[in-house]
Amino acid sequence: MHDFSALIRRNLPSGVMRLLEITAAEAEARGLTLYAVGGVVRDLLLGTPKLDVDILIEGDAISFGMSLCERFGGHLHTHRAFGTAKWRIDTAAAAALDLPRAELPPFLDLVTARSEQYAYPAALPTVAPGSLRDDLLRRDFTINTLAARLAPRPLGTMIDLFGGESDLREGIIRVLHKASFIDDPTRIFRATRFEGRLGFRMDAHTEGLIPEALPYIQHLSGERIQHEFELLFTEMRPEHALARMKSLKVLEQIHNALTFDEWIGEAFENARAFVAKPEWNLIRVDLSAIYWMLLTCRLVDTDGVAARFRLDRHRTGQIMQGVRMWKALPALEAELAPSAAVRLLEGLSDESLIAGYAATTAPLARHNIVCYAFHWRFVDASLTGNDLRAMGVKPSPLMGTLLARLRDACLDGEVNSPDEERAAVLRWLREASAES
């Protein structure tokens, strides 16, 4: 053990520091022992502090959360099966705490110290109240077992029961016991994610445990795997973890069609570069959706992969748009009139347009996508259906055909003013009359 308080005070924002002090004082008044655990301690030691703080309580976390809500306000969301609570700190609670809302995290996670048992591989655990050691022992990797005591004070004594600080210094991802990946195969995904994020590497013993655990990935529910991929797609460079999962034969255990290659890695990079362009600053783009599209757009069994991940209708719709974009790319690589490009791209989301741009290096295809995204899709004729009615065109399929043809003419520069549009409509009507 050693004093961790100086590092906390130096690196955490003052509002977060004061919130921890207030929380610790409340716990001490109730005779509770509190710790900051896991990611917040790890990231402080790495010099990359975050606002998210997990509070471990040797006692009843839900009751403690209720007492915080009663005194300061906010909202408490509980998960009684696991003894956890999330205290959401709203504006009123920040005022009651006498702390600037902008300096506070949106919530505190309050966790009852507990032990876990797995009835069978890949099952969700059965939990029971436990000690600090029990709780740290159930965690995935040694680097996530570090704890800093908040109460009883003095605040900041660090507890390292499993060599987590040493592994942080060495850049090692190490499991706590040999059945770790069998108990919970999602830890394999997390190991590759931490490798990519931190630039660490699993030690030989930990990596050597993966082959035996691979078959149990098939026992995981689609929702649990999807959750891990959604977390993966929030990473700065998710392709690093995907490449590791491919080399460890993890992806094929999820679905035999799922893979990763150099093309996907480059497409991910291209997508991030395009999203970073100033033109997209005013558009809220879901980068995760783009990653899903690029990962799946070339697959023969896209439906099967979506079903394995148990993607909801929204996500499934997004990846099907990615498939449509992928199939349109060969045609977009040709010299096209703007109206022809618009017909290929009409109705596609911003995410699928970016996925298409990222998926190709063909200059003409990229040109067509960019022109559509920033110009062509906003082009329309001046004349409306009301104008055509005034010209004697009755509501009918013919009216729809004329309006579509008029828009094509505007896109292709064949008409450039309302007068030219009227002249074109009258000409088309004469031609239609002559043919009938």
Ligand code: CTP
Contents of the next structure:
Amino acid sequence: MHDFSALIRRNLPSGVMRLLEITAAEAEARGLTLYAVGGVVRDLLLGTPKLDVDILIEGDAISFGMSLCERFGGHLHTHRAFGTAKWRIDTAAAAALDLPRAELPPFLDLVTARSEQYAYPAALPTVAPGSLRDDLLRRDFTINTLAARLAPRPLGTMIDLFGGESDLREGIIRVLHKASFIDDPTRIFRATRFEGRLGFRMDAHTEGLIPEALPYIQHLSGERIQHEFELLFTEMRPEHALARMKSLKVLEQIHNALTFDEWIGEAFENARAFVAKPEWNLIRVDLSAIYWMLLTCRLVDTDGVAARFRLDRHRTGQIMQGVRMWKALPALEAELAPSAAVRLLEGLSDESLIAGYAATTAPLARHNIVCYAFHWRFVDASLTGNDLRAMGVKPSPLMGTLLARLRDACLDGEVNSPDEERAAVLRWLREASAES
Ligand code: CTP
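What about the form predicted in complex with this ligand, after the form predicted on its own?
Every chain and every other molecule in the complex is listed next, the one we just looked at coming first.
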């Protein structure tokens, strides 16, 4: 047990530090024992501190949250079944705390120390109040069991009950007990995610527990698996975890069509490189959507995979756009008139265009996508329906055909001014009446 306070003081943003001090003083005044636990301690030791802090209380987190709220304002969202509370620190609460809003996290998570039992594998756990040790014992990996005591003071005494610090030093992901993955198969996803993020590796014992837990993945709801993938897609390089999931036979347990290969890894990298280009800075791109598309666009059973993940209409729509983009690629690998490329790409979102760019190395396809994204999709004729009406065209399907033809002509450089557009329309009308 060594003193952790210097590290906390040095590395945590000053607003967060002050918030912890105030919270600790409040807990001490109430005779409560308070800890910072989990990711915050792990990341502080790794030198990558984060803003969101999980506070563990040996006692009732909800009534402690209520007392913070009474004293400083803000809002409290409670989850009685789990004894957890989320204290939202709004502008008024920041003022009452006498701390600049910008230096504070938006929330403080308050958790009642609890012991946990799983009624059956892959179920959500049932919980009962417990000690710090009980609470740490129910956690996934040793590196996530480190705690720093905040109250009673001195603030920052580190508690390492399961060898987390040494595993952190050695880069090891280690479960606390052998039923861990069976109790909660989402931990298999978490293990690969931490491996990928931190460059760590499961120890042989932990990795050896995965095969017997694999069948339990089937019992996980689509929403829970989807949540794990959404988290994965916020990582810097999700392909590392996906490659591990593939080699550990995890992906096929989610859906037998789901897979990972080098092509996906490279496409992910291409997409990130493309999104980092300054041209896209103006546009908010949903990189997760691009990853979903690249993961699923070549699958035969995209619908089945979307259903297994219980993707909502929005995400399902996105992956369907990915499929459309993928299918358009062979046709795009040619010298095309701009109007032909527009026909292939029209209606596709920015994300699917980037997915398409990332999914091919064919220069012509990339050229067509980039020209469409930055130029062609904004081209339109200067004449409108009203102009055509003034030229004697009645509202009719013919009007639509003429407008579409006019835009194609503009795109392909066949007409370059309103006068040329007018001349072209009159010519087409003459041709049409000559034919009829
Ligand atoms: N936890 C767990 N099993 C899970 C999910 C979470 O044991 N299936 C525990 C972990 O010990 C973790 C804590 O709950 O430290 C909080 O979970 P979360 O906020 O998801 O984890 P972090 O460690 O903060 O991860 P991240 O850095 O990805 O936010």
